[in-house]
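This document starts with one chain, in the form predicted on its own, laid out as structure tokens.
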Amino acid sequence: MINFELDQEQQLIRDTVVSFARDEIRPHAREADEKGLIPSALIQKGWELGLVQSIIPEEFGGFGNGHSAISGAVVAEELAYGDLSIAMHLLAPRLVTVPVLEFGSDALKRSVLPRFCGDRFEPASAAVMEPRMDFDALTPTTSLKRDGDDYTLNGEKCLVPLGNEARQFLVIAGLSNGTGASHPQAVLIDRETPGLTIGDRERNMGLKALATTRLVFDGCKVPREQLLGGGDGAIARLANLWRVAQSAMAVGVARAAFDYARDYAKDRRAFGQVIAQKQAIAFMLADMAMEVDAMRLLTWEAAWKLDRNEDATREAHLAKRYAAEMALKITDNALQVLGGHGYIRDHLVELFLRNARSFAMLEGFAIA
């Protein structure tokens, strides 16, 4: 039987992140979006919460709390409630730590994980998306070919978070088996690898505070020790973890928009009464609240199956697609509740709407 009741530790994590999102992230959301820059002091405060270090075993310097998709979904939702760009920045290192924890060799874990257990924020990222119309994370055109004892990486990725500062990237590439067929393979590549070119910062409609770049791999030599294990099953599980994390963030953005619109409607008066008492507005707010709960239930169902090491591909797909559609609808409705005020930058709902649009096309921006 599915049980979504958070245990004592998960509830403590949630309470901590809720306070941080409300008191630290939200007050910086507008300025970070306008300037395209997240204050370094805020990033450091987020790092000190231990959201990355907590899941790393004590033998590698972490807190040893273990990795849970449900706990990750709780954290992702609450951080995104504060601001989506800042949430993705703070959680970007997990794009490397979680795959290495689950599918890295012992040597790779000893090499990579300790650097994420220091006192300062350790930037890292994943390069998953490609600049093509028919992109599919499970059939990348970025290629990885055997070259003696090592491998050669060629291709191009886009929308890589923290591309301008990450020291390591998890890259999803198609590994040829010699017969022409290929299968997706996760590989770690260092920033200083010869042949890796990091492009300029991309100019996006939303997520303006999150620095994203393109990466070009031109004959990059990759030691075989940098390949993750697990075969096709590993990529499928990573993809499902990405989808769950993004679904959870979509819940956070949608809930933020709903709360903002509800509070505005309870305060704004027109024709002698607050607009929340008008039937059209009240029904719209009720529908928004209902959809937020539906999004969360789908997300947690997929996370629950992932925590049981069951195949959650169907549930993760459904959660991601539904959450992406509903986040856009709810943020648009929030803007509608505010009327003309929703379109101007004095209110955060236009920022929520721009950020919510990203969920329809993002893949690999977060991990639960």
Contents of the next structure:
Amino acid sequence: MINFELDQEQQLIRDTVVSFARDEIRPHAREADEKGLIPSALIQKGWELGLVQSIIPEEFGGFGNGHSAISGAVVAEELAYGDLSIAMHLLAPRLVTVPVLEFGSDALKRSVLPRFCGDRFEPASAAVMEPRMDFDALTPTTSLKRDGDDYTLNGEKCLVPLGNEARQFLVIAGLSNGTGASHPQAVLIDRETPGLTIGDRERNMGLKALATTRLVFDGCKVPREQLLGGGDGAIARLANLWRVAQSAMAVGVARAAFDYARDYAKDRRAFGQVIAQKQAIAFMLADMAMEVDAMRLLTWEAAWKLDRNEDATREAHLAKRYAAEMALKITDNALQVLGGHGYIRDHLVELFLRNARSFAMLEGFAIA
Amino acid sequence: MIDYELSPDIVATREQLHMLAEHAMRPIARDYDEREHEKPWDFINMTWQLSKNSGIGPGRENRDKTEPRPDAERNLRTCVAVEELSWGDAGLYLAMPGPGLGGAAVMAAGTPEQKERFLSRFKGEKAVWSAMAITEPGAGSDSAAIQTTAVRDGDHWVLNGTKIFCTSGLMAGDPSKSNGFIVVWATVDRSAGRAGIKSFIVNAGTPGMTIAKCEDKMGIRVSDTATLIFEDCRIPLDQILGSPEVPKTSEGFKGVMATFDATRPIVAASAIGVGRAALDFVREELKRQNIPIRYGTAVHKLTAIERDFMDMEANLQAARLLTWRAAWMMDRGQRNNLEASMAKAKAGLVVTQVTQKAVEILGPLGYSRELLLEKWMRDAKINDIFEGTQQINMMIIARRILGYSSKELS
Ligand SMILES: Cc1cc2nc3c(=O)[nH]c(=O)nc-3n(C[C@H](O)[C@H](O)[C@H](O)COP(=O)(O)OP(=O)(O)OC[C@H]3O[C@@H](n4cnc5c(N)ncnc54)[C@H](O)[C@@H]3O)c2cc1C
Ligand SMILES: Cc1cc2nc3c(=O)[nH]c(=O)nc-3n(C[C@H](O)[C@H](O)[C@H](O)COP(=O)(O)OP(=O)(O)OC[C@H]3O[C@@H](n4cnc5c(N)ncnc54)[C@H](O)[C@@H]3O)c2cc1C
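Now that you have shown the form predicted on its own, what about the form predicted in complex with the partner chain?
Let's see the whole complex now, leading with the same chain.
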């Protein structure tokens, strides 16, 4: 039976994250972007919200609240409303914990998950994207080859969040099956693995507060136990979870831009009136409000399907496409509402626009 | 708790109506489009019997109130039903008998006695229509500017003025067509502005009401769009909807406008039905030509057709979800003025674009009158106009999100 209302637990999570995003994250957004640095005290505070620990079962030291794509989407939207880079940083550990929870062997769960239940932020990440124009997450050129009982990993990844400090990486590589074809496979590797070189900090148009790097794998040995299970369906599901999380973050950024522009427009005067009373501005704002809701409804639909363990490829793909496009349109219009002032870095809208530009490019990069 | 699944009961309604849409509406759609002012009496009588017996159909929402167990998902069910019927044919859907907009107004603002007197007609043996006459030659979007007057004379109201673009005005107002009625907006006190606007129930065939003409239109041709002229048209005092008092505030007008919160999602749902017809058609045609839609494929590998199709599909689904949300809120008794306008604005625009794109993708097939696609494009456009144009709905959204009155933003 149709229902668009979050349950009580989800509302509770949302309320917690809402105030954290407003009171803690947002005040740091500009400076973090300028300096390319998120204060470690803020990250630690974010860790203490328990967003990572909560979904890990109690037997591994977590709170055992279980993992839901809808709750994940709610959290991602609200954090990204505060700031996209900081949101991605705080949720990066889930790039390892969620895949291991869903597709790791018991042994892998036992060795990996307890690390994420400590008192301190545990940096971890995923390496999915590759520095090529024709990159496709389902046919990565990074390769995984059988080597006796174990495997060897070769290739190059880019835009790896927290590459500078993550202690573990989930890597998506093409596993050849001997006949020349390959299928995508997720493996977990440690930072110290010989043959892994971590590149310099990347310099991007937006997401400047998020430390991302390249990773180069040169004959890295990967023990068999480090491969995730689940077959081809596993990668498809992970990709869909990531799409949903990205869409949710796009909603957060778009909503941030909308709120900012609306407040400004109600205050700024031109030609004897506040500009919000001009239809050209009012209609842009109305369109933003409508599209923010539309983005969210599509995102939650895909999340809902994932939570029912159904194939959500179509829904997730469409939601992600839609959200990426709308986030760009909305942040651009928000900047437009501020006129010349929107172009100046005193205001956050230009940051929202630069960050929103990343969504169309980010495939397989994000937070589950 | 988030749930995107329609209840089995609504799914059953949808499946029944899909049969009707596919087997009774699609086959006659082209014919009645070409023979513009002819009425599909066989279809009308058949659906009247069907909806009387099974309780399905677009009129159900107004009948339920008198039934012992009210339907907790009445508005949502109506939206799903209307989408399905409009997938069959939007013109035929609009031409179907039933309470329609006039009935909705009686439902929203009528006294219990008025509801009984006027809505009971929809339970009879013969098909009945009702209509709503607001628009005038000089007042469309600005409905508060209407000039039609209602003057009290003893125990009658006397109406004078001209109404245009009245959907089903012929079927509801001509006694040879049905024992229907028309809800007419008129002002009882021009100096009072909005507060002076009242609505009146005028029975079919009331002396002084003339049906002057029915418009020739681009689309939804089987639905009549009538011009009504009122010349000293006398109606009994008790046929005013709501109170005859002119209040000091414009609360009364707001009450009339609130009908739109219920009807805008229905118009949006109808729009989506037309859009889905076009999208389904394109999907089938692509399948026939072995052109796949590869969801989950990297963006640079998608063809232009795939991108277009995905954008159409996502936009249509976005409109549908906004519509369902507005209806769902109504079912829960929540105020949905903002959400209803979002649904209508989005759906009206999206189906206009989706159907135009579908015609483009199909090339000469899309443009040909051999197929229905070009008709759907013509039919779709009305949804961006009636029940508040695109711009008027954007204005309502803007006022709500900015906290402005109609004086502050117009
Ligand atoms: C990098 C940069 C360089 C510049 N260089 C110069 C320069 O060399 N010399 C100089 O004099 N200025 C300069 N400007 C200023 C620039 O011309 C103004 O920013 C511009 O005219 C807009 O004015 P505003 O920023 O005050 O926006 P506002 O006038 O406050 O407008 C805000 C928003 O409201 C909209 N709006 C305003 N009035 C209406 C209306 N009546 N109807 C509908 N919408 C309306 C605007 O389109 C805009 O979207 C520069 C600005 C920048 C960012
Ligand atoms: C087929 C059909 C069926 C209809 N059925 C009914 C019916 O059953 N009952 C009924 O009462 N009416 C009905 N209508 C009338 C319909 O509701 C009006 O056509 C509609 O409200 C627009 O009014 P208008 O045509 O006078 O356009 P106008 O109000 O003249 O608008 C012209 C343009 O100006 C724009 N505009 C107007 N005001 C503003 C503003 N403040 N800000 C920005 N833009 C503005 C409009 O969006 C539009 O683009 C029907 C119309 C049609 C075509």
